[in-house]
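Read the single chain below, which is given as structure tokens and is the form predicted alone.
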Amino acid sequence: MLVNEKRIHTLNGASAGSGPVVYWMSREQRVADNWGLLHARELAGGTRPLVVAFCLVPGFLGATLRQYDFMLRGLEAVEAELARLSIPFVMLTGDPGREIPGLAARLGAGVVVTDFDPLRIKQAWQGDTAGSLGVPLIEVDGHNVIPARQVSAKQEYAARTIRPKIHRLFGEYLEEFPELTPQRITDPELGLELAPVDWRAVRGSLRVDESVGPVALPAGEAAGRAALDRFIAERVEGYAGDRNDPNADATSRLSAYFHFGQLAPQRAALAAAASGRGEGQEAFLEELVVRRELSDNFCLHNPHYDSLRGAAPWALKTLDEHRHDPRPHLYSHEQFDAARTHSRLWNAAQTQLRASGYMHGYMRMYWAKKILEWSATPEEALETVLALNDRYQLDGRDPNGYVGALWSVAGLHDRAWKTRPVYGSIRYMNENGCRRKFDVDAYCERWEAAERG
């Protein structure tokens, strides 16, 4: 098999037919380095047509024009690359639980292959689709180096508990991707007219907040691969020492490409492992594989990943004990959104997020913890953190984002620390700690200048 069978999980008990193979592209929006597409191509072989379909939901979980623009630019590149391989691409619009079975029925499909995704809404779509199809729906984990269903059958307590499980399986799964071969089946043989996508009409169908506009970051798998190559060549060596300095430009800046599936995390892991860059390489692999896959593990096994109900009992207890502590400042959601707090540093971080669709990881921790400190309740704080992150961040609505929010507000995957007002024993951060890490004034000046234009 081209694809390790442990990446493959059947979502219903239907029997396969002899008709075309449909790859329902969802989380992995790329042609190269895509285990799900590779498995679908292998099932199609030389005699069955392969069709790739993407189902656009015009108003997905509050996503803004910023996120849709980046995604659609990437999907246009997907269509072009698939055309080079003689594989048709279909853009559907609406509820995937209806649209994917409808396409499968029109094509007389014999099997549908799709991507692993731990989020509730994606699992619900898959469940609806699996129940409506008369043929198998097969899930392939092309997002995790170690498939999430294989690394652990339970919610892991922390990085230290999942790390040995990942390291034990690393050699089995960190393998080079096979090449995706062209197909020789012509469109008329599909029995359905598959016209090129009208991208102008697709954009016109969106029902999104257009006040949060696109950013200049290049989109698509070629752009993601180029960004990876630059990081490995220029910055991974200093990653261990400099990644917590927002002024150093030491991070990978790959999160948007990972989130939209325009770059395979496994491709990044292969590049890092081959780089021979010592501590920087090891630190990057820890973040890329252990920490990122811990997030998928949490969202897969805890349905309350975006609520305080997902936090550990010790964290809920300490937050509740300090629920009525006086807050040094109180801000509304609108004040946070507009970067109108008393803190120059916090306002600069929010400005970076609004202007660029990205916030440096260290600053995102500080930013979220201050929202906890300056909100009336921890529930309100978590709601604000998630709402602002998902509105502006290109990688919003991602397992990493949900886990980062709960880590900041409710100590997820962390331990109890010294008790303080408001925080209880949740880990504390303040501006003095930031000043020990980096030049705070330089960071503020940069984003104040950006806001002035």
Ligand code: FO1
Second form
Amino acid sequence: MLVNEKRIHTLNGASAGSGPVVYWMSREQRVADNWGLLHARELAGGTRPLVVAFCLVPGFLGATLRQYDFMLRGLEAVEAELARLSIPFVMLTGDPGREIPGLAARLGAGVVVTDFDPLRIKQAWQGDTAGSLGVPLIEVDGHNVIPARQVSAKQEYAARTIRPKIHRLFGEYLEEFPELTPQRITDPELGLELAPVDWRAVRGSLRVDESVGPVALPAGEAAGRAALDRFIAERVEGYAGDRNDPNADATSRLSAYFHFGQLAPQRAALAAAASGRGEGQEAFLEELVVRRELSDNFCLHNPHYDSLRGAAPWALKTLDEHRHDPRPHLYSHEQFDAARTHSRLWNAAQTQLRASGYMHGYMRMYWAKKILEWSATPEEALETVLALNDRYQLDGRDPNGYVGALWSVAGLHDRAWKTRPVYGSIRYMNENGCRRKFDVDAYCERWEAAERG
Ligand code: FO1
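Beyond the form predicted alone, can we have the form predicted together with this ligand?
To see the whole picture, the full complex is given below, headed by that same chain.
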């Protein structure tokens, strides 16, 4: 088998037919280094057609034009790359729970393969599809180096509890990807009328908030790979020392590519492991594998990953005890959104997010903790953090984003710290801490200048 069978999980009990194989691409939007697509290709072999389908959901979790634009640019590249391998690409629009079974029925598909994704909405789409398909729906984990269903059967407490489990299995799963072989079956034999996607029509059909416009970041798997290669060649060496300095440009900047599946985290792990760059390599693998996969573990095992109910009892208790503490400043969602607080540093971070679709990881923690401190309730704070993150961040609505928000606002995967007003024993951050780490004024000036244009 091309794909380690522990990556594979069948979502219904239906028996396979002999018709075409459909790969329903969703989280892993790339052709290379894609375990789900490789498994589908292997099932198709030399005799059964393989068709790749993507279902465009017009109002996905409040996404704006910024995210759809980035995703569609990547999917155009997917279609072109698949064409090179004679694999047809079908773009559906609507509810995947209806559209995927509909396509499978039209094609007389014998099996459908799709991507592992721990988000509730994805699990619901997959549940609906599995229930009405009549043939197997097979999930493949192409996102985690160690498949999320294998690493642990329960919600892990913290990085320190999942780390040894990941390290133990790392050798088994960190393997090179096989190459995807071209399809030899020609179109007429497929018996399908598959027209190329009309991308203008697809873009025209979007009903999304256009006030948050596209960003200039190049999209697609070639761009993701180039960004990885640059990071490994130029920056991974200094990653351990400089990654907490928002002025240093030391982070990988790969998260949008991971979020839309335009780059496999496993490709990045292979490149880092082979880089021989000591401390930087270790620090990057910790973020890339341990922290990232801890986020999938949390969302898979905790259905409340985007609300305070997902937090630990100690955290809920302490936030509740400090619910009525006077807030030093109080802002509404709109004031936060417009970057209109008293804090020059906070406003600069929000401006970076609005203007670029990205906020430096260290600033994301500070930014979210101040929203906790300056909101009327912890519930309102978490709502604001998630809404702003999902609206502006290219990689919003991702397990990593949910975990980052709950870490900042409600101590997820963290421990209790010295008690303070509003925060209780949730870890506190302030501007002086930032000043000790980096040149705060330079950061502010940079984003104030960007705002002025
Ligand atoms: N996945 C889909 O299968 N279809 C979509 O139309 C779609 C839109 C979309 C828009 C913004 C965004 O951030 C993600 C989007 N995704 C879509 C899902 C995404 O690929 C991820 O799988 C999840 O957000 C995180 O696991």
